[in-house]
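Let's start with one chain on its own, the form predicted on its own, as structure tokens.
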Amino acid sequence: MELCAQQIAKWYHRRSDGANRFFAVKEMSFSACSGTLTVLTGRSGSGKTTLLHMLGTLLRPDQGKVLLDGRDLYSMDDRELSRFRNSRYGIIPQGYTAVRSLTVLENILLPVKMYGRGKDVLSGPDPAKQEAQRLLLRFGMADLSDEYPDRLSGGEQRRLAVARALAGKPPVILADEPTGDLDDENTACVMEELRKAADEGAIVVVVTHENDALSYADYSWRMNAGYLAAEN
């Protein structure tokens, strides 16, 4: 599987008139295969996130194309898109998204109940719900799978969110500053569980500061100013 950005960028209007345009994200392609885990770097504003929201189908572009196997995936309609991203993408945001009206076990398994998939899934054995707990006990958070959102600490938020889009074992894994709010070891185990995504067949995607994320990846990109530069 590939996901592939051709000549993709988007841009805002600053003058009502549209005769100035500032470019979040410039004119560039990007890809990104099964098996691999890909680090984003670059300073704040530099238009990381911005490209991984387009990535994600979360931000159309004003130009181009994102492909995902081939398939276009700006060329569905809303209703069709917000389906297949339920299907094949595990989104990590940058905030806290945790639905405060469910439990932290019941947010982690939220995307996979959607659109009928898993109806059972809190119910009995299931793939999702031991993957589930096996990563709640991993970042050890075993002890909270019952607990609220607001009950929970920024660092804890954060992990929930990492949990929340791995457990369903997407092939797409995109992440915002997933170790944000983390201390060094949780970081490493965060960043361990992604490495362990992508050796099992995932696309990983890691936009971060963080310089020791480097250490997990297969490849490394720098943006500057809406440009893309290979690492390695």
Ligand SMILES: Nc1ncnc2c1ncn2[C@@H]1O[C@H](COP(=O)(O)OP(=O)(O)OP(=O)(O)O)[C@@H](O)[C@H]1O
Contents of the next structure:
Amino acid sequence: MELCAQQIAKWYHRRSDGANRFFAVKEMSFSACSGTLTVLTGRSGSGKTTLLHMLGTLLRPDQGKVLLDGRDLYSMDDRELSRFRNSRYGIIPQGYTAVRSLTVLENILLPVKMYGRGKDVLSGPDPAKQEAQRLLLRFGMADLSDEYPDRLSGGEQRRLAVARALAGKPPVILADEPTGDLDDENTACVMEELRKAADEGAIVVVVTHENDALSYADYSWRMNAGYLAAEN
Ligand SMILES: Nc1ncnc2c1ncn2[C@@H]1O[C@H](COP(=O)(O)OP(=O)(O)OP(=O)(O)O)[C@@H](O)[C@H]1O
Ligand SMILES: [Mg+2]
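Return the structure block for the form predicted in complex with this ligand; the form predicted on its own was the one displayed.
What follows is the entire complex, opening with the chain shown before.
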């Protein structure tokens, strides 16, 4: 499988720029294959989240195409696109997005239950629950599975978002600063799980400020004021 962006760009009109366009992402091409982990770094405001959202079906580019396995994502209507996203993408957004009325375990299992994720890759009795519990144990949160998100620390909520994206074993994983609030030990656990997902065949793209993340990457890119440059 290949995730491929062809000459995409995103611009906004800013009050201070008058009629001029402000390019959050300047024309660029990007691709990532199954079994690889790509790290995306860059200063605040350089366009990382904008790029990730365009790759992740969440933001329509103003120019160019995004293809997953040759399928032109933004040629689909919204309904088709959200079905496509739910069946293929595990997205770890920047910020906190847990459903507050569900417990930690219920949050993790939500994409599996709603969209039937992981059926083809997980085995055993209630495999998704086992995978969710394995991830919680891995992230030092085994005793928090029945808690509600508003009783978790910031770092615990980040790990919950990571576990939710990974539990259904989606073929594409996009992570926006998944280790932002984490200490070194938890950062390593999260990066190891993202690496494991890539080794098992997923396309993994991680936005991060952590230089340590580069050691887990097959490829790394740096965003600079909307431009993308290869780091290695
Ligand atoms: N909806 C929007 N309307 C107008 N400008 C926007 C919008 N979203 C983002 N921008 C601008 O686009 C630029 C890139 O934003 P983006 O969120 O992609 O940055 P980032 O690299 O992810 O930053 P950070 O590291 O702080 O998360 C920023 O200057 C931001 O102000
Ligand atoms: Mg961002």
